[in-house]
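As a starting point, one isolated chain is supplied in structure tokens, in the form predicted alone.
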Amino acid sequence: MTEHFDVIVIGAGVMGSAAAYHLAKDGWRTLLIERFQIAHTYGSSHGESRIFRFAYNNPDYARLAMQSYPHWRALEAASGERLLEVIGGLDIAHEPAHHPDVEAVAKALAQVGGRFELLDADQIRARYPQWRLGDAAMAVFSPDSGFLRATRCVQVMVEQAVKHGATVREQEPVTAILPGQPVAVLTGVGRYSADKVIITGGAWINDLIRHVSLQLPVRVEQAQVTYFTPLRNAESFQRERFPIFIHWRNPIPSYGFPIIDRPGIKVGFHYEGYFVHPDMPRTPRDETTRQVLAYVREHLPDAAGAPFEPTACLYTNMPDEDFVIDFAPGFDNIVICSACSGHGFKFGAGIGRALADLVEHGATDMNIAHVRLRRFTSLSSS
């Protein structure tokens, strides 16, 4: 027998799961697929924290953050429980070459009415004397600028999904989706149908939207971040002391976070370039360990202490460094989202909106006209 939905998701990472906390809470009768167990940590919606921030080079995701938080905040309210720490945030530029880069975050928050302040060189080391960093260093500073707990916040929104009615299923990867009304959806175990489909497949996706003969110029990449346990003056490296960072550098950009669960700080380098397919082992690299603690020990030395627990996960890269979410071509009824290009976690809860509205209503007040399909003049099909 066919079981069916008003909407299967499949998916549930961060992106899926959100999808269908909302869809279910709006009385949709929703499935909710998962080819691994829920918050797995093959993906990109795993780990102690993500960064949340209003702050970006570009309005428009600026924008978009801003219309999340609410979503994130009606989560925990739902939920009881804290999910996001606004904690404060900084954008450094150390050398000249970057500071377009930050002044460009400044203008971007100016642009929505985000809140920051512009820090030069001696501003920067009187207010966070953790940092090693020449004269010619600037900074944005913004207040508003945290982290979520990222693999609770993908187990409070599944759960949140159940409490209003939906169906989970785990280790079930979908083997076929058979478009039409309404679209069938078969796995190794049984088969489903719906009046709606929702494909946020992550660094999985063009496995699945082949079978709507849609293909995306996605590349995967590997990311690691690493813990460092502080040599002294650990007392400055806590939340309260010192804010989550982004530094815009050469050869690429790193970013940070404080001592929250671990008795350490977390770095990581964004964008490094080495590229895998997704069955491929999750393997740290001892090469990228060894070139974070290089960073490390000149830019916060009393961090540099012994790594620790170093992580990887993936990153799903469209050539513009955008997300993808839209119906797929030609189809009214079938809704993609993925490729969120390494920095797509602090919008989980407002596109889980975004999409949800997609399927309700064929449209959303949510800032997503930047990431639809329409902006590539041709994708390859399968």
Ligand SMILES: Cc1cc2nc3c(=O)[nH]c(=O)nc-3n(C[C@H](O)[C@H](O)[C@H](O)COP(=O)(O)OP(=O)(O)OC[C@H]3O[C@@H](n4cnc5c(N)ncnc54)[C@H](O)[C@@H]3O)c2cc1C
The other form holds:
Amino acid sequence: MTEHFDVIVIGAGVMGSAAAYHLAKDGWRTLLIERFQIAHTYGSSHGESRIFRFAYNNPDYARLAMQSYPHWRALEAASGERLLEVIGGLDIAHEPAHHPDVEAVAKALAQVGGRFELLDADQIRARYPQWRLGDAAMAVFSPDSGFLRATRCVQVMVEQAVKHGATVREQEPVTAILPGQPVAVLTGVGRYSADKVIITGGAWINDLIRHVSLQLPVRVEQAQVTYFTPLRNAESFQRERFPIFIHWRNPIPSYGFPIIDRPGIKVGFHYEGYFVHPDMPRTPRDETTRQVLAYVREHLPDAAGAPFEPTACLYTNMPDEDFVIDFAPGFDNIVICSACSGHGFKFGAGIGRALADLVEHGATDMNIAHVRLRRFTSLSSS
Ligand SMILES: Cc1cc2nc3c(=O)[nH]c(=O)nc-3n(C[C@H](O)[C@H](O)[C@H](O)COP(=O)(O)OP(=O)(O)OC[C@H]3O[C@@H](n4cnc5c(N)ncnc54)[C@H](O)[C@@H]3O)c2cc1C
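The form predicted alone done, now the form predicted in complex with this ligand:
Full complex below, order starting with the chain above.
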């Protein structure tokens, strides 16, 4: 027998969980289907923390982050759990070659009315003596940056969706989507139908959207984060004194977090270029750990103790590093969402609102015009 729903959401990473949470809260009969268990570690949305920031070099993402912020706070109010910690953030350039990157962040923040301070090398040294950056360094400090407790965000959104009546099916890979009115969705164990469908497959997005005759030019990359036990002055790496950071540098930017729940700072390289198949085992690479340790030794020497808990995760990158959120071309009842490129989590609660708006009203006030499919003329639905 086919169970019928108003909306089926495929994939329970941060994007699918957020969409299901908003839809169920709005009173839509919602089914959320996940191929693994909720909060599993094979996709992109698990872990202790993700950076939250308005500080982008692109005002469209800065605006979308600002719009997402109240949705995270509303989720906290509904669940009674603190998920977003605002502790401030630094965008750092230690060489003149990267000053334009940091200046672009300041410019975008100014454009959208975000708060920030520009710091020169002396100011950075005085405020953040943990850093070794040299005399050419400059930084933007954004007081509104911080971190989200990633795994808990997903779990809490699913809990809230269920509280509002959503049905969740775990360990059920979707094997086919049959467009129509209604849309049929088949899994290894069940057959469901719905008036509308939202597809959020993360690294598996192309396996799912082939059923609507679409493929995106995404490349799946293994990304790694590693913790480092401070050698000395551990108190200077606590959240009150060590803001999250993005360090614009060659060959690739790095980013990191203060000590949160584990006894060390967490650091990663953004876009390492190690491309994988999403079904491959996630194996942290010793070479990456060594390179990140060398980076920490150079720029944060007091933190450069023993590396621990290296963790691999997946980036699903579009060539332009922008997301895709839109109706599948030719279908007004199927919405697709590929919102990673290594920077999607912070928008999760807001993108969930946008996805819910698209199926509920066909349009949204969330700032997603820049991530619609129309930028690819050959794929566009409008
Ligand atoms: C190491 C790392 C660090 C990051 N740091 C940041 C950061 O600091 N700030 C930030 O904003 N972003 C960050 N990101 C990016 C962010 O985590 C991602 O943009 C976001 O998690 C993507 O969520 P998603 O829901 O699109 O994908 P996923 O989390 O992968 O969810 C997709 C889900 O779909 C399920 N699925 C796939 N196929 C099927 C099927 N056939 N049937 C049923 N279910 C299916 C998958 O199992 C999965 O659960 C980081 C990512 C990584 C990997």
